[in-house]
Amino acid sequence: MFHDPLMPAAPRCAEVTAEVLSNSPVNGEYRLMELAAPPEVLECHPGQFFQLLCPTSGADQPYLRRPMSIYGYDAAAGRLQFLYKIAGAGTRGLATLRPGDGLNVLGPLGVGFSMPPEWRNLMLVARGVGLATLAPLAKLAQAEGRRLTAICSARRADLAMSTDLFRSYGAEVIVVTDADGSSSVESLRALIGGRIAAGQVDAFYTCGSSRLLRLLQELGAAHGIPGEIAMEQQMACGIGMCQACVRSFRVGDQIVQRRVCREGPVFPIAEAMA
């Protein structure tokens, strides 16, 4: 489930220039970019990420690469997808890319999700672009015959991400929103608690939200349900050298330091600290 931080996995990765096939809005906040990528960067696993060399745009001059979770990959078709929100200089540069342009990518990087055989009933809980990280996991769950529930949280229903994609992978999709109050901690605790009582949850998966992390930690501890989280963190190198992405984790009665890019970005939910 987790690699010893003293002996981290050595992921196979490559630096290539991939061709942009499309780069289009999917709603009022997010864009989906699809690349034609060579085989050497398509030996991916759900939960891994790439470091993107974002282009310059006007006054924006991104200096460092930007880490981005994999939204989709298909080695047979030679396709790689990223879902992103325009939030700064790097993503503003990404939004300028047009079909036929090249994008320098480095990856796949990091340690992805695990899926032990005994985890048959999986619950995915995430919000916004955090759902992008879980999309490849849902595809793998379908391929392995797991039962999947995806709770997709958003400010409004029209901003809920990847609902049709999760349904195409056989998931039961539940959309909760700030607008109607269904995304509140109290509402989610009742919703998830009901599924647990019915024996429909063997493991949790989440990404990003500290509020959701704390809720899943509480429910997991109370009911003995394990799970994993893909941590979001600013990075510089993405390969473990610069130490810029170190975070604290609770292991037993100790606090340990781990690099999100190298020992993660996926960690046991119980060990993550919001």
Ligand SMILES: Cc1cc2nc3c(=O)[nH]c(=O)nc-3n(C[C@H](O)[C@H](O)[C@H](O)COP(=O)(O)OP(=O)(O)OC[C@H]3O[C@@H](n4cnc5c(N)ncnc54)[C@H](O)[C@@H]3O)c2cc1C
Second form
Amino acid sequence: MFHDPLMPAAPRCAEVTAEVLSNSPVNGEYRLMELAAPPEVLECHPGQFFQLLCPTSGADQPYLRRPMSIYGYDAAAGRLQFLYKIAGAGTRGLATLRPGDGLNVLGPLGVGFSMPPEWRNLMLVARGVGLATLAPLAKLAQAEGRRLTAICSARRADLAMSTDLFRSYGAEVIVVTDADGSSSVESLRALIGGRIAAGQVDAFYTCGSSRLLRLLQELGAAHGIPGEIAMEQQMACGIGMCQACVRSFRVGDQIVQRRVCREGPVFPIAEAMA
Amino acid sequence: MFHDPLMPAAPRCAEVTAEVLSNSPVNGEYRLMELAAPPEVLECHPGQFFQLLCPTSGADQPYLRRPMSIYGYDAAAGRLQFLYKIAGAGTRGLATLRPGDGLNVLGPLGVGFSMPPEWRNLMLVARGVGLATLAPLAKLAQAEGRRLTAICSARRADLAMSTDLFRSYGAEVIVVTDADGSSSVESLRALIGGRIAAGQVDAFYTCGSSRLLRLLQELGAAHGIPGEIAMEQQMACGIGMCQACVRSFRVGDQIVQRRVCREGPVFPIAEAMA
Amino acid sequence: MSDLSTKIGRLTLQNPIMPASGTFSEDLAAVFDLDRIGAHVLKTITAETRSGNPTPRVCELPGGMLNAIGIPSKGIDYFREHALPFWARYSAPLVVSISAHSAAEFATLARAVSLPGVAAIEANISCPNIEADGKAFAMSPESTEAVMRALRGATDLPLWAKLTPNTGEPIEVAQAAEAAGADALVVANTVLGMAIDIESRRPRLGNVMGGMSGPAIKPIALRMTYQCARAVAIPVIGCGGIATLDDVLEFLIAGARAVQVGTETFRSPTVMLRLIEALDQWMAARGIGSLDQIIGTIAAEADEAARHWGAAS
Amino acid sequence: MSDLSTKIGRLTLQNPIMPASGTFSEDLAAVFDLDRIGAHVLKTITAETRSGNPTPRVCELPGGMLNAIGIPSKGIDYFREHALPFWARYSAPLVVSISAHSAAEFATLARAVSLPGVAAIEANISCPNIEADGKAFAMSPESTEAVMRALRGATDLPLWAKLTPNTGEPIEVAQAAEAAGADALVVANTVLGMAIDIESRRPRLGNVMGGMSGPAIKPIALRMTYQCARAVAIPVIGCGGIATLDDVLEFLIAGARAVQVGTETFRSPTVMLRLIEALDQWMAARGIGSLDQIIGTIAAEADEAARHWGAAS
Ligand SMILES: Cc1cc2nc3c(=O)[nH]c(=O)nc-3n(C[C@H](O)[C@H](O)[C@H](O)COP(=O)(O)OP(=O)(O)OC[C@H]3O[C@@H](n4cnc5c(N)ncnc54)[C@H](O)[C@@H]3O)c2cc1C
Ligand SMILES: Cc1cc2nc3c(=O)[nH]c(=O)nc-3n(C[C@H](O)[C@H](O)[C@H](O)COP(=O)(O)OP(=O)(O)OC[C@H]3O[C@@H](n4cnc5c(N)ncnc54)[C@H](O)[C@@H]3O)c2cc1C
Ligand SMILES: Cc1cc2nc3c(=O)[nH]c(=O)nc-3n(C[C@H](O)[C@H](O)[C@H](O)COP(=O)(O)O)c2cc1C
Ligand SMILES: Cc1cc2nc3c(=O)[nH]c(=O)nc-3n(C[C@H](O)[C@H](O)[C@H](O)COP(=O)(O)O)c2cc1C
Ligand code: FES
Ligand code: FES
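Can I have the other form now, the form predicted in complex with the ligand, not the form predicted on its own?
Let's see the whole complex now, leading with the same chain.
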């Protein structure tokens, strides 16, 4: 997963202006943006991201680009999708885009998820925009004929996102909510533990919450189950130049720093530090 | 015309957000903007100006306000008009405003034209946006029963602006053009000289070009005809605080500096320096 | 209504918002009631009359401006006979900014402006526009100490030293001003900058170089405010790029006991009033009774946890 | 095609556009052909391995950013074994930026990186992120001269001294670097700044203060470039806030023989290519055959006439 400086393993990426096809709210907190994008940015892999040059809007002048996971890509159709939550200046700017507007995107970036052949039964666990990151992974898993279980966590059942999408990729979808307590660490430990006991989990994929990360590290260690996590960190360049996006990882008994944008954003669950 | 620091003679001005009613091109180079404005900014006097907080547009981020002469004002109707030419970042921003948009304006500012009772026969000479500045003066002159001659200079006859407006204020309008040579200094000297000889000029009003200023200074000195000029200078504050907008004036045998925004923008023609 | 008052040495201001020198004048009385702001800080005066720099004197930048106004001054007599009587109508404390070419001239001028009606003297030892290449007393601790000591000997009025962000020794300069008897520091004046017109290949300012102000310099002024507030015991007044309530709060949290608003008043002459109201509301909404609960409360370090998104959230 | 080549001492660059240290790496090869730019300036390395500063390491500003990356470095061995062979594939000159804690260590490191394939050494004597309160060698002429002299004694490679805009003595520092044998000056590094999160009352950077970069600092870097270009005979390379062709031209007109593009590459990784093309077109449209017709052609003063509108136009 780490690159040899003699041969930049970074997939080629490009800076292009893509055309907004749609950009509408999905269930209040999130927005789905679809872009018409040229082929040079569509050789994507699940888990990769783009850096978006968000438009200024009113007093908001986002200066740096904003990292956003690829929610969907279709090279044949020339389509690229992002699912995002309005958080601050940049995403507020994104939300102002209308069909026909241009958006400067840079990507695809980073190293996505791996899917070794022996990982037959995949368990995806995520919440919120984390589900956006896992969506293209689910699609790939289906294409590769893996068995898929997606645990989608949300505040309330009606806020659980992309469940139909995951089902369409052949996943068994389990919605857990804060409302009925099923999203608590204890409930999840029981739920996932049961699946492990039934031999239904070869690998975990997650992103988002450190609560989930810790739980999966614990279960993974106890049962010898590997997995990957997509991580976040503030970025300036997104392509490896600035070293702004480092996080610490535990590798053996050492703590090492890795760039989320370049060595990641996907890392082994066992090495991630919450 | 100069203020006593013990009693700020500055007319009260206000910073308000006015609503754009229309903002359309008039003859290619110029645009007319009409605003719905509240009474606190409508006690205007011809020759005064506003400072406009021009919107950002694209890469243009006008930081300072832009001075703009009052082209028309109507306190009863709650209307304020500007006639402007697109010159750079700020006026480009102005041109993007659409009906219903808000524009933050600060004014009215500065000291306008005076019109002593003995000035019965007024001659207005101007070109381009200079005509914008003289328009409200013409209206006032009509209300006060003065006789008015307006020499409107332009590249071509069809580019001469506001001629109908001046006529509606009872002015005799003379269009002079570069195209037929009638706008040259020599032609104008002859034209105006003739009127002076006929006893038809008690005072000049002008603004804009230093060629015209020099001509009127010369004719004014030769024939003892007073007059006023509205001047321009780059401004930061527009209300007298920053001293950015000074220009030099000849007063007796001294050169003095005056703030265009505060002691002006209107000054005696005899004292102005081209 | 929260208590917005703040003490700058023995002066108590009704609120911490005041204008910066050179961006305020009696003309602003045409816009709002000047008695609502914390203090009145006048444009720098010199003993002699001065005409200032050639035009163009200002130049616009993205997020700010350059100026090379150059301290035009009507001199001390005009100040005594016209300016002082004008300001006498107000109750907000009057702060007179002065400049001179030597410590001795500074002292003479300070004596001359130590008049009834003057609440404090701000020593502009930091103007980048009147000396070659932006040199000013406040560039070095030695010259700062010399001029402030001369001033201290010349007046009993509270003495504010206005510092420059162009020095490489901001802490040493601040400490020198304090050691010489300054009652407060104003941090800071403009940042020396330049702009060139591409087509004519000429400097955009008549004076070639000039002082940068506005939001673009805020991070620099804030940094220096923080450095100075930690290094001296006297009050620090923050100045540089302040335009919003957030800016005011940043400076207060960094340790400023009050702030000066400069260039933003050119964009919005009523901004000081809005900042006072916004600060009042912000404090009220949080049950913060006095500025002391804000001033200098910066935490020692960034909170990694609070900034960790994703897996750490 | 105009001739865009420029000479920096004995090095000839095919064009005057190169990256600034710390805003460039082999990763950019994924975006465009790196041989199209004037030179390759690498991220500063140190002899030892360093992990850099705690996160958050960057913070966004209007028109720029703050960084406190803190020179993480994989050390000299990694450089020799991995970085150098990677860059060997390119023909653009390789400029290696180095940093150290003392003149002696600087010299040792310079010796160690004086290897085939290295075209020049850029001495980062101006990083505000590794010393307390932004202190760096380039803050004073004395320490600049000492470290540059040690470096000069250690290598025959062209030596570029990267200066800091945080000094109060930019001219003296530039002249000290020249006197000590620098072949060129890079003007300049980041401006020391700070930002505070209002709600948490914490610094926005893990290292509290950091270096400001981007368009917001351009007038400062341009001013210093102008000051230095007038004060020394060696070439000056402009750096700070360059994002557009106009910016490039401003620096060249002010006297820079080349420019470095930093933060803008984060916003647009292909900006250097666009600048090279735009410069070429601008020169061609005006019949300007070589950069010498641009470099240092600034007029002595603003043209009042050219800026007089209205009555004077
Ligand atoms: C690899 C990666 C993939 C991501 N994928 C998605 C996604 O698919 N959908 C989605 O809604 N969000 C995603 N995020 C988070 C998204 O980048 C932030 O929500 C966004 O940057 C916030 O910008 P803002 O201007 O709206 O907020 P502000 O809070 O105003 O941003 C201020 C600064 O902090 C940075 N920042 C704020 N939050 C985050 C964060 N969570 N991660 C990294 N930097 C942050 C911003 O980029 C900016 O530099 C992803 C982040 C990373 C690193
Ligand atoms: C009292 C007064 C009244 C004016 N009335 C009118 C009017 O009625 N109609 C009209 O079209 N124009 C008028 N002008 C000129 C108008 O202010 C400028 O055209 C405008 O400021 C240009 O701004 P910009 O951003 O489009 O151009 P830019 O060239 O990008 O402006 C850059 C800077 O230069 C200043 N500047 C540029 N040209 C002038 C100028 N001629 N005078 C003063 N500052 C200038 C701008 O304000 C700005 O600060 C008037 C100017 C003054 C001083
Ligand atoms: C046009 C202008 C004139 C100024 N004149 C003075 C002055 O006379 N004396 C002084 O101490 N500072 C002067 N300053 C500096 C301001 O007081 C203030 O320190 C600086 O502008 C930074 O604050 P700001 O970013 O809020 O404007 C002037 C600034 C501007 C923009
Ligand atoms: C993230 C980041 C890292 C930097 N690292 C270095 C560095 O290692 N060495 C150095 O000399 N300058 C470093 N700089 C400074 C740049 O080289 C440059 O001098 C500065 O950013 C100003 O140019 P700019 O405004 O074009 O970015 C860094 C700047 C940034 C933004
Ligand atoms: S964001 Fe620049 S190295 Fe990762
Ligand atoms: S523009 Fe500020 S004094 Fe005239």
